[in-house]
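Next comes just one chain, in structure tokens: the form predicted alone.
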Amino acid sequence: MDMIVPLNSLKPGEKGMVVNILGGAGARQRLVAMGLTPGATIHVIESHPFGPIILSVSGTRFAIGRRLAGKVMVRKL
């Protein structure tokens, strides 16, 4: 069973594949510029309850806020 969840629900060490990006053009453009495009595999490195999520996409690490991460829908791998 495929489980599609918001990126901000993944725990450290979990991986997901981007399925869809919700939100307005600005948020979508910013996420796509970071490599978060449909089909991309994301590895969550760190995730704290009240801070940014550190993730890796195609070998590049970066941090995004929890609210922005909630706009990225992923299929858990």
Second form
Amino acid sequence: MDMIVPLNSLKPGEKGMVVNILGGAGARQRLVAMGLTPGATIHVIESHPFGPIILSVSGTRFAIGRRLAGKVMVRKL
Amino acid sequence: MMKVVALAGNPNVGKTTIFNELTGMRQHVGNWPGVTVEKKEGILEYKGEKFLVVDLPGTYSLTAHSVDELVARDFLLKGSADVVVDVVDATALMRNLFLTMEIFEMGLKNTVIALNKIDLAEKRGIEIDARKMEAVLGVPVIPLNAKEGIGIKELKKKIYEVAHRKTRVEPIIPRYDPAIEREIEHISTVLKHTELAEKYSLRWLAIKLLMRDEEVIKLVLRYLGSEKLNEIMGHIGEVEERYKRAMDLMIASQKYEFVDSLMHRFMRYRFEQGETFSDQLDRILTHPVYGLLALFAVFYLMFKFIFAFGMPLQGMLDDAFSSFGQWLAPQIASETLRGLLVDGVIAGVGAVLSFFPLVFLLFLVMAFLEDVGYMARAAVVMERMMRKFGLPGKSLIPLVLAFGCNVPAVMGTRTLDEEKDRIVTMLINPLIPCSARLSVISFLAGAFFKENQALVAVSIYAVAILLALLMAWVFSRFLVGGETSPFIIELPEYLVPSWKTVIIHSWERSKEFVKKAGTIILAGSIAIWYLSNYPSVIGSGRSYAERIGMFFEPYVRLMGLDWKAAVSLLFGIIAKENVISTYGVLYGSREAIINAMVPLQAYVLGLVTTLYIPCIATIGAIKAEAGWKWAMFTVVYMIGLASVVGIITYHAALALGF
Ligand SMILES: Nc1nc2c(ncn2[C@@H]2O[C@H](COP(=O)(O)OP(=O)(O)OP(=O)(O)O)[C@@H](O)[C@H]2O)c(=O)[nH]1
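Return one more block: the form predicted in complex with the partner chain, after the form predicted alone shown previously.
Below: every chain and molecule of the assembly, starting with the one above.
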């Protein structure tokens, strides 16, 4: 049942646990500092084509660009 | 020497609110040396002792990836603060304590935690035992509701105690798994024999080296030499190889695990919150279609409000100053002194102060929208569109402000995170027609194009906006270096704003505007007065102003304009609305202009007035925010752009038989 997918493929209402973050150190550390770190559970709230994805991580809401979201690998829950 | 208190914390945790509560109105806003990050300082008085309170930039972590973070980190690292108040948002403990751990790791032993927004936490069913939290973390914890001023007294008392070493502070230090701890141990041993050991926490240096922090690598290189450093870095690479993960990621996630393991010792959820009002509102306000409609509605109302209240005030101040000038004039015997005072100084001060209401209201509305939490949503909605032109969604805000006045708009670019975005937004900002240019455009459109008045005005706006977007694309692509900022933004819960914070904030900002722009506008109007009165008065054909105009005539002829246009444009640099009033002086009256130009010339003049050199106040603002280099660049590229557009428009129109 191990389904590891990029965050930007989750649909609204779906949840995922972060397993890894790809890409350069700059983007990675930015995500990490905001709480998107391996082990964190992400809940996708809104996702429209092209635009940023709205999600919540431990009670805080974020909007995150689609490209950046593509670097966050999650296990679908 | 005054003891220094630094406020650190994530963005939006209530740092500014606490800062205001601690310092009252005794504060000063400036810049951190060398960077465009705002620095706020104020004085706190407690038990007859004065403390200097410094508000550090709000950051999520202390890496070396942004100017904000570097500023905050260097300040803490240098030990510049006697007391560090770490402001923590009780509704997002996990993420906030991550920063707390980074501060602790630096080896500081003078931290106080201000646990803010406890009222909100309570509402959301989050229960925090501050005494237990204090015991677990090893530092004083003061629960606060800064908005209501609850807990501020206790915070002041604690600051005083820590400053005088009357409270023991033994912060807990995060631990990692054995493999990482071994590396930390190893690096620390190597560094122990260098001078670094006296200045920094070795553990902190080791952890930052493991994370490949550029600044720390440079620092260590200086003390250790490249050979030993390479050995260390090589070793780190091997460990990463073994775990198939970047080291900084491992450290960060273990730091979160550490925080998590601490947290449930002092915090629990009384109940889980379902969908909140904020969630429901976001469904509309961040929606690609409804969100955009909402955005237009909000900005429409914003301008309605600003102009409804600001314009009459501006008019009143304007009148007051000119009546004052008229009253004063006959009382001064010396003609030179009279001219200098009435036409130079009073007119100049009047021009600056009459802008004040507009600028203040602009900042007020912006601060209000920010405080309510709407600005983050506006950025999300715009991100989709602006990104195509190399701009982040957030840059919409300063660009919209520019329709009112470019000066606060340039200052508004501070809200952007990346240097690159700030510069690009600043460079194209003056292309957006401000309200002063609106007055020129509407006068010319009304006088020369009776039938198609609106169409003509709109076409000039359209050209300006399209050029702004085009230039944004060009600059972000070819001119200004730096990474495109990855887009991630926190969407804070919608809140009823604190009026005190909003008003103090806009007051400080607009005061700064008057100070910055004021001197320049004043100098400018004295220059105008001089150029148009010496060696003889303007209209005689022999004033300096007219001679300069005639000198430039061959150039403006390329666009079908004459020397009078050149003089008007010259004075328009002081303030754009001068373009028309100068014409008035040169022809004896505004109405006479109508017989002196053909519609095509008027159209070109309107276009060129919109696009050429930013007004002096805007140049001053760009200089203050980004330095002379960028200010001069803006002047040069805009002259070039205006010339090209003016010449092409004129000749194309002639060729088409207009
Ligand atoms: N309910 C509640 N709201 C608070 C409290 N403290 C601050 N706020 C609100 O939180 C929001 C952010 O406060 P600021 O003081 O602007 O936060 P900041 O940390 O300076 O934010 P930045 O300027 O973005 O770094 C504002 O809307 C405040 O009114 C509190 O104790 N309780």
